[in-house]
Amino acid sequence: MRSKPNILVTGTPGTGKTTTSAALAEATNLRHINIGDLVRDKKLHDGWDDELECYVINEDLVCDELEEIMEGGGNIVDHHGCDFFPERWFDRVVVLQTENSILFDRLSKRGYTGAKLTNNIECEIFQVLLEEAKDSYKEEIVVAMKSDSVDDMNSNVATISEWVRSWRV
């Protein structure tokens, strides 16, 4: 039994899940894991994708190296994906979403350009990463927050945090 929650935070890349949860860590004093740090840390991948700019995610390496910690509790997972995550390991899953134009704009600073960022922009307009985590979780966990902003960021990390404070097994 966890004597503190586990949290996803994934959405669209540009949503702000990294800020959130390095945020969301501070107010509740949980451990933030960003997954992209991870894999290249302790190099959990197949290699590069040279087309959309990123390393090949080992999906059964990332979850051998998560096991025990998820077990004992206190932690938010930060990553654009969810389908691969076991169901038992979450007790909230959020999901950031942002306004396509700011989205898109956030990308382009970032360098994003060609498929990868017509990939993503078209990941957000048809509410992909919402629907992945609709079908690998149980709906009633599952919660969509708007990212726009960060107005919207210090909301999100107070309500999560209330959440946090009111967790019960």
Given for the second form:
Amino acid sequence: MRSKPNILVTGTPGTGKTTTSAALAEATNLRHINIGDLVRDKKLHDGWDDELECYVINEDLVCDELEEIMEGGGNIVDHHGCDFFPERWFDRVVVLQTENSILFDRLSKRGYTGAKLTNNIECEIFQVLLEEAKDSYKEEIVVAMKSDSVDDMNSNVATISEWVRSWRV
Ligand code: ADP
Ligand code: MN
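Same protein, the form predicted together with adenosine-5'-diphosphate (ADP) this time rather than the form predicted alone?
To see the whole picture, the full complex is given below, headed by that same chain.
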């Protein structure tokens, strides 16, 4: 039994997962694990996908790499997908959501154009990550949070930090 909770922070790219997770880690002393960085640094992938311009994640390698760490508790996992992690890993699943025009600007600034930009905006419009989270975890641990502004982010970090403080097995 873990003594600290594990939290998954998910959502469409650009919704603020990494910024929010970093702030949350600082506020709670939990460990921030950015799956994208982990995959790149530990080569937990099957090569580069030229079309999608990202690594092809090897989900088994990622899960093997994290099993012991997750058993220990106290982790914030930051990833734009959530269906391949073991359900038992997480005590809370946070789905960040951003208004379309705001997300469009953020992703444009990041250099996304064409199909990559459109696909991500559609992903947000159709609430793909919220559906994926609800399909993969018990509904009562899944929480959607608006992430349009810095105020939203601060309030989300405060809410989740409070939840961490009051968490008991
Ligand atoms: P993700 O990890 O989900 O792709 P990031 O955390 O990298 O998103 O955020 C993408 C960009 O949007 C960054 O420039 C970040 O500063 C900004 N950003 C993220 N969340 C918010 C927010 N709630 N309000 C304003 N700007 C934000
Ligand atoms: Mn990120």
